[in-house]
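Here you get one chain, nothing else, as structure tokens; it is the form predicted alone.
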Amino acid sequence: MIELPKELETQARETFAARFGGEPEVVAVAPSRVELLGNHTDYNGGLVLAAAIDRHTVVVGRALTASRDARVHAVNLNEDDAFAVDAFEPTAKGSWSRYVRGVLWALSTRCGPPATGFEAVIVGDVPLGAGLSSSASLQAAEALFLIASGVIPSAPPFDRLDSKNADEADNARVELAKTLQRSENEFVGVASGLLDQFTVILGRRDHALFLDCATAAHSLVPLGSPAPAIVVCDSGTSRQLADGMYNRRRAESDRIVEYFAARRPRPGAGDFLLSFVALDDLNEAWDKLDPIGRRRARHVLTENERVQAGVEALRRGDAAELGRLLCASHSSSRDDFENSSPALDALIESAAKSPGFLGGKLSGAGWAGCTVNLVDAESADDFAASVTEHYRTATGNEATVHVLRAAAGAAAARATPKLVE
């Protein structure tokens, strides 16, 4: 069942009619996502606890049976892209159009050349630059539109995305997430892990998603009844530093990987990953290891343990314990991985003084940007007002607060008038 934000759908339909004429044939929607636990664990083959959230990208459009051209309009940016579906190149790095083209490229390499051209309109309410993965949301909505409209030929496993067999549908969605990760890695040029695409495609309302990034094993875990609010607080600080520091942290962690990989066989045919190291082994070898790298590794390995503990807490309905683990994660990020900042620390300290706070941590790469907090749902509005005031007093800066809820994963449907109420 498609859960469609009506305001976004209406805006997309009206824009489509104005630019292309007539009605779209397919509507697709994808949420954004937030990492609850699992900071810098995904590319290390570790564990992550994440949630799809109710900020969305909507794509409406139709196949053009008599054309091999694509015409796409992005409402939020008031920008257009046009290209031939049989021959196109990447656009500028970081551009939305590069992601759109990358999705078509990745699906074409998996399913065969596009059957037709298409027209589409994209609109969303995902805050840009807030670490909520607007790019993966765009990718998933675009991919499902292309498949549902027939622009991409029906082919296994994507012909089973809506299968009544739960295992078949789950497998198809996992393969779609991997395909979109390949699009981002190879076409867009961003060396992302699997977390973002996986979460926006496989999320479920009022659930968290537990993912083992080494094996893609996953499960949905209820957030509780009532589920706590997920509150993202944007510090208003620039994320530009994160790229260089991210690469530095990977290099620092890799020194520990090299030490252990040289001393033991790999557990499989793939690369040896940091998460294959046991925390006890790290502690035993502590004095022999690079003094910076060993702290980076300790963060990753203890974060894996926090993810496991967080899943167990949710399964027994202990949201307060999950909140405590978020706070412990932030402390580990701040002290061992050193990817926090004075602004992020001030946001967490402000949150801790605010009503309904269960726990919080920095979000995404770190160094700037946002924190994610678990908050008693009834106190969410009071929490938002309080954390804004405390942060302003502490820093002189304004925070932007987003009160969110765990949402359903990406979906598509024929764009009949019945979808609009």
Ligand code: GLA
The other form holds:
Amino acid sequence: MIELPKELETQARETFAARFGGEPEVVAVAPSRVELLGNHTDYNGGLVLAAAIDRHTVVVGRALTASRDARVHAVNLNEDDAFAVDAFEPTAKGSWSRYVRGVLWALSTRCGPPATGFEAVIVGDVPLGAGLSSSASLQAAEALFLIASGVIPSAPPFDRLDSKNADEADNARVELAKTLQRSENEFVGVASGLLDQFTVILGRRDHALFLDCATAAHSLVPLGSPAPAIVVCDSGTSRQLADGMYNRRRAESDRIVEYFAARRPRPGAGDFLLSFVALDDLNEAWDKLDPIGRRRARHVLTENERVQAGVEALRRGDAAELGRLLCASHSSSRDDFENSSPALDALIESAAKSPGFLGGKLSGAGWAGCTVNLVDAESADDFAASVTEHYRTATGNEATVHVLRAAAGAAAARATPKLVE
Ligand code: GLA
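Form predicted together with alpha-D-galactopyranose, following the form predicted alone:
Then the entire complex follows, led off by the chain already shown.
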């Protein structure tokens, strides 16, 4: 059963009626995500512990059987996009419409050309550009809308998304996540890993998602009972720098990959990724390695260990230990990967002085944006007030605090009759 954020759904339906007339036929929803542990591990074939969170993107729309045109309205930005489904180019880098077009492109590469045109309205409450992956949330909601409405022809593997066979459905979801990652890499032009799309599609309420990015093996881990609150603090600093830095970090780690790949028994066979290097081997070769690259690599390899330790801590119900691991992750980001910032450090220091704090770290790419904190659920409101106060005193800036809960992954349903009253 699809769970819809009621206000967003109502807003989307009303906007759809006003702009296009009548009722949408399909409603799709996708959460956003936080990375709990596993920072910059995904594109290095490493481990991630993440959670889908209850800030969503809703897409409502209908297929246009008599047309080959697409018309899309983004409520939050009050912008429109219109294009022919058979011939379209990427729009400007960084624009929401580039993501919209990229999803259609990527699904078509797997299922064949679109069967029809479509009209759709997008609305969301995911803070934009804050490191919570509003883009993956948009991608997943749109993809499920395109598939459920028949704009994308029914074909493997996505015809199994609602299969009663759990393995088949799971496999279809994994393939969807990979397809949307490909859309972001090849059409949008952002060299991100699998973390974002995977989490927004496969997350579950009150669960964390444990993912091995090298194999896509994954499992859900309950966050405990009562689950700690997931509190995201937005530093108010902009992430404009992040894209260039992200690609630079990838290149820096690649130097270490090259060193170890060249020393394998059969160099050149298959894809060799940084996470295949043992931490002991990195430490042993330390003096021979590039001085920047080796610290980047140590961050990634110790993150993999922290993910494993975090999953074990969760499985034995030790939220305090998971929190400590988040703090260790932040220190490693700050010192080794250098993807923190004075604002993010101040936000973590402010959180550490606040009631109920179990642990926290920067969220996603880093350099600006948000931190993610685990907080005793009953202290979440006091924590929010305190962290804001401490951050203001330390920096003179205002933080925005979101108290969140792990949410279900993306879903779609026929929109008529209305599902939620
Ligand atoms: C961004 C990317 C993810 C991941 C994180 C860092 O959020 O989109 O794929 O690499 O940074 O862990």
